[in-house]
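To begin, one chain is listed below as structure tokens, in the form predicted alone.
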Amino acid sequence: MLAQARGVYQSPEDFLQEVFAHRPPPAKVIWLTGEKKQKATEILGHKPDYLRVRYWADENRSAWILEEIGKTEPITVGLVIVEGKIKRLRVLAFRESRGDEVRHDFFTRQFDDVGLKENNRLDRHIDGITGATLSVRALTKLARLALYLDSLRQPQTAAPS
């Protein structure tokens, strides 16, 4: 008998309540047009299925709830970013029949304090999990996408003269 890995582990609403101490700010939106859409396509390896991405932010952090297909079904992930680094990555819902090991702390902790290099690659290697390759890939893409999108909302600092 095949074990089912599917599950909802935390609702997006509960995730946001936890991140923002029960006071989530209003949602904001980034529209994926032009270069933003091109970069998102490069990161995901396919065109995004959406034109806008909602996020929540206060003065210290941003929270993103994103989805990516593992093998055939979407995986919903919540990410918190502070100063261009991931502070938390949590699988909120997993719909595949296998590969749900990616939801456990032993795996998601690898993303703590990860940022982006100039080429929109993570600045640290993420170890895979045998039997969960597509799920690992999906979470890695979402981490890259959230970090990229977060960089768009950051005020641009002037280059030193």
Contents of the next structure:
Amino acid sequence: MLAQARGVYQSPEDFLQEVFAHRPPPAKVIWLTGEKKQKATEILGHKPDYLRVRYWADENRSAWILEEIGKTEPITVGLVIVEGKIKRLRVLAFRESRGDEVRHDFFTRQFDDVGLKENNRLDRHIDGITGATLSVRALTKLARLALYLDSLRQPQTAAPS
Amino acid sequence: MRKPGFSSLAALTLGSALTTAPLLASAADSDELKNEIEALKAQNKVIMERLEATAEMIESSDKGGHGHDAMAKNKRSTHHTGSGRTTVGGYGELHYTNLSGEGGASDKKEMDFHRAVLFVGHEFTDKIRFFMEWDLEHASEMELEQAFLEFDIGANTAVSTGVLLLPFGIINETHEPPTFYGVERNPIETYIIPSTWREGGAAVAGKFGKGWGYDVFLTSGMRLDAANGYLVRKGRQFGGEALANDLAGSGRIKWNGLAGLELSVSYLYQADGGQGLDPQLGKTSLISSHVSYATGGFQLRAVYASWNIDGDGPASTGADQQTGWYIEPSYKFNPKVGIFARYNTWDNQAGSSSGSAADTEKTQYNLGANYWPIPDVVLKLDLQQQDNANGENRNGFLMGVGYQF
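Requested next: the structure of the form predicted together with its partner chain (the form predicted alone having been shown above).
And the full complex, kicking off with our chain again.
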């Protein structure tokens, strides 16, 4: 069966059900204030037009559902992060006319086990797709943003003892 | 045993009062504190609810219904109502050219805001959208670069109609300045694939398998003529009052099923490239192919294109064959700096019947660098050296600045 070129490939709810074996934990929220907003702005290349980011986490992993515009339309991406590394990146919805190749496994698996360097850049190069420059850039930004936000929650998960 | 006297009772009572009063007061205070804490908790809950609601409202209104909350947005997009969404963008580039002519070629020293483009997209529904680009060329000529409606007719298939970009080469469809090396577009995708090449018509585009795509176009076609030496760049009609005596059919199949790789082959056929106005002009066809491969900082682009134009008219000048190719390796050291080299060769009079094909071939070498202070803004510098068969060369350097948003 062919995956459709444009549309919703998987709903965010289904993504979370899959990640957390049908028992997703309650959502938590990170508010983008102060330095967090500044860092998010640096990563996205523009001010985030949202005030907070929702995520889901258990003791092993965190899951993020983020959006960024490619050329004119938002691309919805689901990410799973374990110990500061991306374990899964999946395009959940793609609405642009061009550049949908980023939804394929051959592209998204480049993000497997990718982490952040000190300057909030990915620690591995992501090969692009001709004609899909903006879509590739959008996914790369979201990967960086999710990893950065995940790093903010680390002290919280490590705190109980 | 002596009964306790009044004074003793008084003392006892006073003592008890003194010891229990603080306890009673403390209990009262504790209850009061508990009540206050509960009230504050309730108040805090209300404030948090109002804060969430405010954030939700701000995020929704900021994005015209596409708030940050991907889950909420996802639900909204599947219940699309109202008049849809409109997006705006653009790109442009300023060039400084400093070329010296030799062998009879003139100098070219020029400052040119080559193009300033604005585009508007509007999504009527999830399946019907409109896209339009205005191009102000050389700070004076307004052109319609694209204007089309697109309809999704299946999960993998869309139909477009309007003024469309034809599916040839790399630059014709993706030409925002930060996306390519070199101040000017390469000569092959200027003189052989005459970008920006657009015509009025309709197209079907589809995807299949992993990374396969196809396009089929029916457009107004070329209008080549002797007065312009049958040059293909002069044969574009741009979709405005275009002669449609003989339509052109074209198609492309491409594959980019491997990260960083794109392979593509395109073909155009028109039964009469002169729209029936030139009896010395016949069927016209173009075949082109390109490869683009990028891995790490390295990128390689190569494009080949060749026209075959039947008829005694073009044959008499050698314009019955117009062909060219280039190869461009580049290396990006980091997200801000990249260098490239390009070998270009082309000939708009390559037809053997002219008897002078060797004299019209052009060869150009480019070497340069791009600097991206941010991904959407680029500064460019490149050197140009020509080695044209007729000895008329323009050599020198070009500088440019480009942007997209």
